[in-house]
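What follows is a single chain, given as structure tokens, in the form predicted on its own.
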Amino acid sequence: MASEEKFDKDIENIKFQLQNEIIKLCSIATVSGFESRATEKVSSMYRDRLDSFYCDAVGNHILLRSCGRKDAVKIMIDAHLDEIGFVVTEVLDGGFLRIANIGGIDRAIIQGAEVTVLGDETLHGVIASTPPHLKGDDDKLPTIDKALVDVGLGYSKEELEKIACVGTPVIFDKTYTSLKNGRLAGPSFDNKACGAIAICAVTSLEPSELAGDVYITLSCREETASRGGAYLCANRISPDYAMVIDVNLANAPDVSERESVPMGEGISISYSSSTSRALTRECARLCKEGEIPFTPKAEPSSTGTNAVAVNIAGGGVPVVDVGLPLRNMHTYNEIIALDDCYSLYRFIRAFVTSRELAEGFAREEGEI
């Protein structure tokens, strides 16, 4: 019994810190097309647990942890880093800022919303509302691109301008909760709170546990561009075989079945036309043997995610395409079950350590 005790410790000890590390990582600011501007921060919180940490000219962050072996198979975990968000397109007088979403958000949830705006000054705002006693029998939500912050009275036209000008990023305010069950709410979580666990999983390995050098590639623009980052990481690392992994829609009551898949009962494992069906089929191999909860999702021609550009990179890739449920996506309060999370931490663990899949995919010397 004390045995027994102590290992729901050990996994309760491991969701704490999986959450932890999720916040901090989603609270950083990565709007599509401006995640270079979080390559400080994201390289404070790893470049000391990882062999090698770097950021391309386009915002693409790769962190390598090494094997130690020579030759060894290249390993290829994709998370993006990117989040949605807003940008400026006109300053007004009074203290207010047009803006335009970047990525897909759904105007029903952003009037009233809390905002930060990355000028050279922080602003907090609010996304104004017209109050329903001045709308008369028009129900009709506006565009996005009729939207107006509110930072408060006080500034010109002008003043503003110096402050946040147009092209400024706007992103929702990071706030988390803690609900019952183990969940998380909060904003941001498609895609970072995925990187942050590959992170936490191979890192918590030795290097001589690990099949071959693990390469985790946090990209950029995989909510604006049809390829995205990934597919200039792939192409750069040029992996024997990859995994990436996404948020995917959790269920809920006004949500298809079909089309989601369970909270609290672990990953999901797609299978699809783009990408590796025998990897795939390895990756549910490793699920049963180590008794790890997944849901196999059938998405025929595209995943919807990044595997889409990393199957046909280089030479092509072998690819899986991994989920983590969640709920109110593109929101400011997504939501994660922690369970979910834990099952995610321990199926990379199993993905990185595996040398049966590093023998099975590794290409042979000479070949493209």
The other form holds:
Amino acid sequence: MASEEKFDKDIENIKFQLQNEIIKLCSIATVSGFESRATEKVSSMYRDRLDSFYCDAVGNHILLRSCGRKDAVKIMIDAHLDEIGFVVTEVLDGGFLRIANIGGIDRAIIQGAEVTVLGDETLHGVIASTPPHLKGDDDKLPTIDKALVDVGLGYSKEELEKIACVGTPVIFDKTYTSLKNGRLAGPSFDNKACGAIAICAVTSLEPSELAGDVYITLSCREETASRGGAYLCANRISPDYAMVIDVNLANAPDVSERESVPMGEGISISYSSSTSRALTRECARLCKEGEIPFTPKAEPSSTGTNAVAVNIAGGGVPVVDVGLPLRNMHTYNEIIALDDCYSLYRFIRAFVTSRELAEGFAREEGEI
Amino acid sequence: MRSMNPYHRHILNNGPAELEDISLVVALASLFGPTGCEDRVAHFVLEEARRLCDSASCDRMGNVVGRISLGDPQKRKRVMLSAHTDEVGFMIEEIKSDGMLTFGCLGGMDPAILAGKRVLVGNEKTLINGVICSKAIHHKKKSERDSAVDSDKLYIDAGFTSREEAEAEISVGDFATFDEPADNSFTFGRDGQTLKMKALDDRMGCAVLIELMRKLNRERESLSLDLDVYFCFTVREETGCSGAIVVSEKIAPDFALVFESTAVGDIPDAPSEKRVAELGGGAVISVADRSTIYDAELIDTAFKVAKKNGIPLQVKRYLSGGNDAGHIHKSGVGVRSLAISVPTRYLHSPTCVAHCEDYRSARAIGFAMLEAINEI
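Given the form predicted on its own, corresponding form predicted in complex with its partner chain:
Time for the whole complex; same chain goes first.
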């Protein structure tokens, strides 16, 4: 009994640690295209736990934890670093900025949102909502090119242009709230929650426990580019096999079960023509053996994640696509379950320590 | 009861001197007080009224009224100062089998500002965190992306996973409001004096009343006024001004000054005739709105005393909205009424935006009008 209690306490401790690490990484601004601004912050969080930390020319951050053995397999774990956001497109009189979205942002969620403008000075602002007497009759949402950030009174246009010129990134304010049952709400869990969990999981292991050298790629521009930076990472690393982790749409009222995965019931594992059937099956087996809860999810032609790109990079890479269920995606209050984070943490540990995977998926170059 | 945000407590105690008066606004606006559940606000203002007024009480509806009587009892005019304690919010309509909460709106709410916002859910006793959720953009058909999500398609996720679990803490008929900012950024702008938070409508009005109470209490010996001043904190303005109806009938004042927030449209792209008033241009005097034609002499007087005392004041340039004055001016045998509003952008949202100087201007006009009414 006593040992069971200790076990539960250990799990709670890990979840608490995951929560802190997730919030820490998600609080760093990494709008697509501006990832390399975050290098110093990300590096200072992790470099002590790693064998190398590298930021490439476009903003991919590649973290290596090596197993210490020569000729070990290379395992790649990708979780994109970038987040949705906005960019200033015009500076106006009276303390207003016009903005455009970076990544898919629903116009139905932006009005009334609190934002931070990351100019030469950090400015707080509010995305303007349309007063009732200024609304049209058709009830249509204003197009994104009409969206305005109100940065408060007192700025002249000239002054504001110096602080937040066209091209300045804008993010949703980074505030986090706990809900019941270990649910967390806040911005940017897509996808830095997965990145933070991956780093926690891999660095919680001794190098000797790793089945190969583990490259965690916090890749750039997933939200905006069709192939994203992960493709370049996989080309550079040429991994023997890879896992792509991204958030997955959790079930919700008004959404069919077919289009979503349950929340609080573990990770999702994607079955898709764009991923490795063999590796996917092995991963499902790892989950079953380790009693790690998961939901199989069929995504026939595409996973809609970096898995598609990693799969065809570096001469072809066996890849598995794993998802962390998330509700209210691409808002400033995305919701995740710490139980699922813990399942993902366990799965990543199983994945990088599995000798069967290292043997079964070691690269064998055939002659052409 | 939910404790106050530590930062608010911090600025109440150690804040910058230029925001000292604003800490009262922030403290009031951070209280949970949706229409029909104003208890926390009533409690706060009653404490102040008991300390500062000659008499103070809370009626059976939750209206709080404090009285300060000044000067000669034979000559006293009866002046009602009013501000409403409620804020726009939500009522929980159903607890779904999966633990999600559906809701209806209390007060005029634009569905375009709801999805994604953090809320507090509960009642006069308990409060928990929640988030207003909708279908993710990934699940929306192209045709669905052009319009706001109707409030009946939105739901609150408080983290519950079943109805049973939710019912242990929340009941149908409980309330919700927008949450306050979780960080320290409720003031912004170049001078750090633009405010952004929920419920500025009408906790700024409540704050004006408390400050006037403090002033009359402090200076009563030196004031040569013959007035019965009634400080009226009314409930349920947002759904039909029920509180004001009851209070004004009971008090039967000669004059009423209604302290409010008025929605303004001073944003780029707005045609000039629909800007209503300008943030930073001082308090706003309405000539008329959808519920009241205000007293012409009081309007003239307001602009005269504003000029005399150097208080910025502007006229509301668009006929819209309505407030407690709509009922007060028709109560009893008729009440000469004036609305003094703080211009507020994005009213009825989690991020109402107002300027501290406009609030101060409303406060100053309020006091100057008491002096002027004494002379009428």
